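Single chain ahead, written as structure tokens, the form predicted alone.
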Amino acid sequence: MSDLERIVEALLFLAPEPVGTAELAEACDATEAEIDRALDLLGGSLTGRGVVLREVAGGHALAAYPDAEQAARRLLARPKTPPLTQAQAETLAIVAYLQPVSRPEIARIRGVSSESAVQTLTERGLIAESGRSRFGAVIYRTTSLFERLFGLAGLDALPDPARFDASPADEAELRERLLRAGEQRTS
């Protein structure tokens, strides 16, 4: 592969819309005929992989092989989110599997205040508002997203947290627990 080959393939993957030759020449400092060629060997280099080159629009692109384009369309249409912090993936994970379950029951579990947390999951679309307790307080539960995300089925895929601790019969006495321990983080 020679250098001129190299830079225009480099300028094709840089490149957000198809570059015509001309464009290329220039900014290449070749003439129209050399990135003629430029293009067929790299268009031949390119044969059996998984990018082709494609001539669109007037101009030059690089292209997925059309045989990727379902993966690729699965591929992008994931939504991209930043990863959580520490809080959030707490607030996350009690929400998940104590919902629905109010702020003050997360504070309260946590040790600390989540509002912040809270705030961000539900602007993230991975928690929701499901109604008011019967003192008042905003609940909430996971959402479709959240599940989709961590490639659930739905929330009764969610690991047991009976292998890590407590039987189903406990998850009272564990809710307490929580409780109790987020309350002496506190003190």
Second form
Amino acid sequence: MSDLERIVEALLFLAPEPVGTAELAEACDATEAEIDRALDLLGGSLTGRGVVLREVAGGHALAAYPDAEQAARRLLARPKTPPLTQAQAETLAIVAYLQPVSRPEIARIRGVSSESAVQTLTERGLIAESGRSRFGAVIYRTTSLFERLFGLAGLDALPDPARFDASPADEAELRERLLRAGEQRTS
Amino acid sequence: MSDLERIVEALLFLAPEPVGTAELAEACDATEAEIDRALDLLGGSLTGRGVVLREVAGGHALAAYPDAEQAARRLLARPKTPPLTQAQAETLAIVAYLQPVSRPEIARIRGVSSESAVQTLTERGLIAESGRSRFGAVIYRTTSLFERLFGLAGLDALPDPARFDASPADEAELRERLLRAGEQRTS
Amino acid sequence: MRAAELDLDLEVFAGPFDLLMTIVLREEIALAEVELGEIVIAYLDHVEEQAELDLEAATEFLVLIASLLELKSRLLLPAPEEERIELGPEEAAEELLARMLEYRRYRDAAAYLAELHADGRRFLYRAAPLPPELRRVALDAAHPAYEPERLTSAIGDLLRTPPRPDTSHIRPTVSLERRLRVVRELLGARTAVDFDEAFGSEDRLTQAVTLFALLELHKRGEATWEQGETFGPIRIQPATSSASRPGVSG
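Please give the corresponding structure for the form predicted in complex with another copy of the chain, as opposed to the form predicted alone shown earlier.
Okay, now the whole complex, with that chain kicking things off.
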């Protein structure tokens, strides 16, 4: 293992947050290309070990190897974070894709007021208030903790939302059904 | 690397404090002899890496390889300077212009409790507690890091708030006027 | 008990609330004939029987009853003429379709995010504190990052409030009601208040009326206050936060 690789490993071990390539280069007095190479080698050398290298939230971070999760929760008495409820996941998806987005906008898309989901997501640090809209509504963004916990290298690592759209056939069927329902009501 | 070794490495990576052999054995559902052997192997496999295995009071711990200290200092001991939010800027301005100033006074001037802004500014080292007032309230001052980060030669290099309304003649008057404005805001 | 299980005995319906919701939605009962007021009364009776308010159940009830109210009001009030002309069944369906498609996009994105979360949750990060030698920020590593102007304009924002109306031509009055409110607010936010610190900068009249307000609060049992020695600091506490109730002295 080269000196640079050792130092990069040590820095990622110490850093409380993911560290970007440029920051690593500056701290190690190396070029970004050198850091990239050291990270590649480091990632490789960690294969099969208890620690893995991850690219999350715009930087690089070490994480415990997932199979150790159960033992770790026993040792550290850390409860498993609860999964997201449907309301929370929908609210988070809207904030993730449309940010910055206001609470009324979230409610409009979901069709229901989303206060409690917004509050829980804020408490869990996944979204945060980020100023106010022109009309005075609080607007929200996702946090870097969100990117870290969801294993996203950055927001642009989110897939194109068009991928979740209904297929033209589904859309046609839905339209058909709505029209039929409309006719029944008016007849 | 055996599964047990991987898990032990992962656990030591996550643990904030040194972990004893018995605790590791319990978390891993293994015997202490098995843990001892895994620790031996782990220590050996870390030779030459950026993280070393240490035996310290109370157990086993991973630590960064000492030669990385300088780079770590450059990376981690660097002040964090994200843009100030309005709440932070107002709180910092009050402390800067009126210091020493108590937390209740800050709240009165801003018209809202300013706990979280005070906490963030303290964490970032821009302000620091500086004793207590006659009535037991914590009082704050700006730090020398504050002067550095604002490029100020000293506190008297703070720009004169003259262009707002008529210039307050002195600090006592400024305080008086801020408190009055604060009260009007809350009333 | 969940709001859905609330037992109803109405003119047109007897049974649990959620069953009523279901048959109303299936249009087996004409909503126009359901007395929503009776449902509210039944619910209030139920709440009164319970010693305490179950917030979650109450919220659920409010959501259900609100949606029934909206539905009913739509049935009873004719839609504005022009709206009816403008929005034919086809357009209405299109509009609804657009909304459903938009929602669907985020519903499916939510499922994707939930998967990412399930996967990401398995990775645990280190939360150990930095070694002490790295905890202190090195002063020489600090470079100017902020404009001093930011502070000046923040102070300016704080100074810039509408000027106090000039009241020099009328006799100053201080309302006891308002001072009561001020003290109550202060006590609501804190466990103890020091009189000088809170009101020391007020004019004498305001301070005097504030003292009156304190007497009043003491009489009503809302606050206690004590002064260790003559001219010493006066410490005020909301009544609930102090176990003992020292009297007024000094």
